[in-house]
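In the block that follows, a single chain appears as structure tokens, in the form predicted alone.
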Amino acid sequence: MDAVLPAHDLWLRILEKVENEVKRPHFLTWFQNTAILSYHDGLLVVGVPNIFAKDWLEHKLGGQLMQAIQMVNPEVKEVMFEVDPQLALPEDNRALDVNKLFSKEKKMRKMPGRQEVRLLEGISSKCLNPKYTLQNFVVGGSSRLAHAACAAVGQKPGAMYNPLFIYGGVGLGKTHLLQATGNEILANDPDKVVVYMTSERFTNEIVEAIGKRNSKEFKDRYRKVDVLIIDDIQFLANKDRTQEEFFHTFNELYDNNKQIIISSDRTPKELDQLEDRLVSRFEMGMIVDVQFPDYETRLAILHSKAREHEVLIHPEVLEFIAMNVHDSVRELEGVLIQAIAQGQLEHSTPTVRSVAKIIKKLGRTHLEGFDEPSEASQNRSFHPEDVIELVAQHFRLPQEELMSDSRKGHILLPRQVAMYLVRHELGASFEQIGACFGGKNHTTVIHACEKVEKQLRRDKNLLRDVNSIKKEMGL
């Protein structure tokens, strides 16, 4: 490895030039939790966190990636990935977190899109995820109340809902509603000193203050910012010093009316490990809570991600995701993503059955609007009428339309890729696919099977569908 430039500090500067080429959600996915493994006589190995993301770093970024890497350091020659599960553990300090990436030590430099903080000298904060916002956030029955609090705090910090205390089970949309509360109270006034930190980060620097014997200059810090937001308070239980720090700094803050916020699993009352001179204190203001979405919401938040992600999914998929993903929106999205990624890695559409395999990995037993096929039916041979019947059902047709003589362009690109996978999957002559489609002669099967195989060169969309009509098949 370069003797001036260590791993860590060589794959910073190589991300920093690969995000200006690259979309941002597939910065933010695929390069997260990589780190440089090992370089020597022109050979860089970079790690990555699982095949998925190999997969897609050597055949759809390998070549931007390339280029980013000998403009930093150009005698490497060839970059080679490889698996390494360990990255993904939060304990790996290989890994680069790349939500992160240009926040630390910059204080949020100027980006498209990026909400800047601006902290006050010697300030510790987590970054506000601008993907974060009030607007993108999918409100229904079980949110509308929290997310008009967090609206009206983003309008008016410290004026009304002072403090603002969030709860809810994990997973369903807490840090969203207080990072976006954040990002709102910054667009609407950049010149606000916003920290924003999860609990366990607050009593760190207590800790680290008490050793170093300048807590006077912690308080003076914290009790000079204009909004703070703590996240999972809960943990704050039996840190009594930590407690006591935190009372004091919520007092000061609450009486020069600057704004307070802050999330938990549970109600305050709930909160039997804090004191109670805590706990009243967060009951001095709106306290609202954010339940799981009903399916109609999940639904919503499903329709919002794929736009998000920039993909297009059939209707039928999301709406069995919605149907059958109950514990949290975390886990909801987590579904889609891989959904996505596997589509993309396979160059397949996502269909019911693939998510249904996806689903069942999370310990699903049974899954609604989902009928597993007998043993019988998954060894069976295929037949033309299944196919057919595969084909009709992926393009949502009557099986009537695909055997008629009709020409329209949604009926006969259909028509010819069933011809085509009659052919190329079932091995039959052009006389026997003609015969099974409705007597039509064998030139026309053979325009149709030649029009297909030239076509997915070129139709990544055809080539997706072509895939997972094959998956449906067991191919």
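Just so we're on the same page, rigid core means the largest C-alpha set that superposes within 1.5 Å between forms. Residue numbers count along the first chain shown, from 1. Note that the structure is predicted; figures quoted are calculated from it, not measured. First, how it differs from the form predicted together with adenosine-5'-diphosphate.
- Taking the rigid core as fixed, one finds a CA shift for Val83 of 2 Å or more between these two forms.
- After superposing the rigid core, the Cα of Pro74 is displaced by 2 Å or more between these two forms.
- The two forms, fitted on the rigid core, differ between these two forms by less than 2 Å at the CA of Asp191.
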Contents of the next structure:
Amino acid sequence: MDAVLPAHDLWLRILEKVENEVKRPHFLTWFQNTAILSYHDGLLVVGVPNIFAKDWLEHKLGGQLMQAIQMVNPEVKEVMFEVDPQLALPEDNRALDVNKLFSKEKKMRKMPGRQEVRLLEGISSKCLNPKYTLQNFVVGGSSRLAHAACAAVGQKPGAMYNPLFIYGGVGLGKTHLLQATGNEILANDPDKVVVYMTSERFTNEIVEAIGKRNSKEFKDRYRKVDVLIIDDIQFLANKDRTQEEFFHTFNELYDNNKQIIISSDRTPKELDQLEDRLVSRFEMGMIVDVQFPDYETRLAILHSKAREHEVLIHPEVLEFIAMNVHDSVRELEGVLIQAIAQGQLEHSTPTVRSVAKIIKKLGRTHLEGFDEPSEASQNRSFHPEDVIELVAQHFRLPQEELMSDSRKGHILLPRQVAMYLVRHELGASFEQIGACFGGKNHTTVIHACEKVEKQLRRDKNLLRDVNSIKKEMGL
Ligand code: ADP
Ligand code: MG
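Please supply the corresponding structure for the form predicted together with adenosine-5'-diphosphate (the preceding block corresponds to the form predicted alone).
So here's everything in the complex, that chain up top.
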């Protein structure tokens, strides 16, 4: 079980079973980027990318998982979860991309083994995760310069800021910016050969090349690269041979006006375990930092991520998260995602109280703004059916009409109002709302919410209606 592929296959088979038992959003959220770390004497250790996944798998989905495991391999007696942050990195090829499990055709394909991500033939931008774009990076004061530099490089790689060196603490968006720049370059010119990797992977490649005595092949391969992106360069510390190779690769690419982008957790000067000549190369280009975003930017990031997940969480709850998560954007996002998933599982909307619980798990004891959660957030144990009932009463319509497909004006508007309220006051996703209203398409719901929002700005009567329903809801 030590080899990578058998473990990978075993995990794949287990997850195919779990997939049938667990709701799709949960499956996607919690089993993404998981892998078997080890298996000995009946104890299966499963690696997960973060503490939230560990918590969920242990407490909520452990039973279903164990059942699935028993079906595949009854010899497994116990399963343990271990956080392995490496798994969160998109190019970690032990990690399982669960999205792949959903297509029959892809199911037949072998899951990626180590070979596939190698730099050989298709040198490839496979390692770039399309979810990272320059557009969905929220620009705040602290990251404006970094974002602008990436955008410039995205337009004209190799022309201006070369190398581009981005530094900053953990979870502040370096990988996002690096990958987004790679994606941007490819979007502008799909023929460009963009290579993204962490310095650890780069080291592995070199060690292997040396082992096989084919460092010439290694060098040739890198000559074909147009854009070389190395994430977390600090891990090259003390690896002399790798630094040496990297130095040559760097010079070769640089002399040919190929773009080099590097990230690090500190400035070039502070990389004191790196050879001076390498550090001085880094200093030749553009050096920008990313810092922890201020409150407004954090809030904007939360709004943007909530939109990406197609859920609307009460602004107050987002403000509460923005106020209380201080360490990294990754953590900010983690709290949000857990709040969303919990809401989906329990068919409720995240409240300040439920989110406070999640944040406390991170070890925070004092939470800003928690002692007096507002009346509104406390009362939000409403369900969509309650809202439908209140709206129907208010407009003196039978509830069924609200759920029907009728497009008559005196029914359509109240239905849209009800959708709007469920969205804004309960924070349900467009899809959930569609389902509550007799299986309507989510675009219908989006349209309804937008329409009501607009109309509320100029239609005093409608505003009065909505306010009076809200009052009934205790808001
Ligand atoms: P780092 O590489 O610096 O450790 P990441 O790039 O992995 O951090 O960022 C962690 C998470 O936070 C990612 O999911 C990323 O999309 C998100 N993130 C960080 N900064 C921003 C931002 N300004 N706008 C949107 N998302 C961000
Ligand atoms: Mg990173």
